[in-house]
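This document starts with one chain, in the form predicted alone, laid out as structure tokens.
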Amino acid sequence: MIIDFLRLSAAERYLWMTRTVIPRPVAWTLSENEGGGFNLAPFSYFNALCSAPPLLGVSFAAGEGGGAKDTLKNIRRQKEFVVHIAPMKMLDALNESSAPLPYGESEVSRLGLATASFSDDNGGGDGDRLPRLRDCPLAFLCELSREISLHEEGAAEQFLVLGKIRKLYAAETVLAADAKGRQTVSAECADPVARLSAGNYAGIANFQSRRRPVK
């Protein structure tokens, strides 16, 4: 079967993108609300892109009604977000983030997720304004670093954003040595939300690793 994508039409393009890459990592993206409060929403057009400088990329498709998202528009006030890779123990929470609330509703309030600040997990801060949730085992502690208009002319607009992480919060629950003694995240532990297509999920099973070959 051969797709001719120049055929389709933006939607019909967006499933069968959906459909084929997969899975995909899903930022939980948690952003403050303009007169305060915290937005939360998941998006799984998502990846790491750079590591100097390390950089996040996270898209953005029209919201309803055609403008900008709640966490777009508070990523371009405040210029700061933070992106929560969630274990599947959380999905219902990051599966009900994604109902769309009038602005300024925190999903945060509305789901009972408690936080904490990147300094430690009783609620102490150094400064940032921004904290995580609690009960996320990974978490970035990001700054815009820019924008990118990705859409066609005269299609529904879309945005990368590139974030610049300056802060990753990894919970002791899902570290572990790797074989040279050196501390890693175990993918098994972190158990990560993977988006399939529609509604559909996945989390780490039949886990395998695998020597990278050497000359």
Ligand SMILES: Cc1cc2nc3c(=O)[nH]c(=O)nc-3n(C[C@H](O)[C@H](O)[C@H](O)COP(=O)(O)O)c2cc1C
Contents of the next structure:
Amino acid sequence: MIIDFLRLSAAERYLWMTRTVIPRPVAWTLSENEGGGFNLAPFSYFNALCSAPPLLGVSFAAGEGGGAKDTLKNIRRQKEFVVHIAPMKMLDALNESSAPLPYGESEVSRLGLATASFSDDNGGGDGDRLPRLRDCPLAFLCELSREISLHEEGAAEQFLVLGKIRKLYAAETVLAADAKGRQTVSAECADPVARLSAGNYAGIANFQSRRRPVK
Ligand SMILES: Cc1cc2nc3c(=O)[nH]c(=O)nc-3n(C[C@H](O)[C@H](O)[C@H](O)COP(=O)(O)O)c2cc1C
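Other form of same protein, the form predicted together with this ligand, not the form predicted alone:
Let us now look at the entire complex, which starts with that chain.
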């Protein structure tokens, strides 16, 4: 079967793209609401994009009323956000956090998720305003680097946010040593949620290693 994307509606393209670009990592994103409280929502149009500078990209569709989603509003205002890589044991909370709550209602409070500071483990707090979810083993504290408008004329708004990583939190429970004794992260211990199509998810069930070919 060949699918001609030029003949598809935007909704159909979305379905085919999200059914086939799999598995996708999920940016479980915390941001601060205007007036206080923390917003939390998952985004799987997400990936690591560059190392110098260290950039993560998260792509936002329009919200229900057509305007920006709450996370994007907060990032535009505060210029910072936290991206978590959720473990499979937090899948229910991750899914629940995608409920479209009225602006200002905190998913973090609603779901009773505990937070911790980025300085808890290694000192040197240097005044970070945003916390991380305590039970997520991997979290990136990011500052807004750039926002890029992606939508074509007449289509619903879609914005790519590039976040420059300031800090990575990696829990002791996921730290490991590689074959050369260097510190690394155990993917099995991190047990990251991978998004498939629609409401389908997977964990890393079949972990394998390969040596890269050398010239
Ligand atoms: C696993 C998952 C991945 C999602 N990925 C995206 C995404 O990449 N971009 C997007 O705009 N919405 C995505 N959504 C929908 C948002 O999470 C949802 O619109 C949420 O209510 C946004 O919250 P906010 O308005 O508080 O920012 C996803 C939902 C789920 C469950």
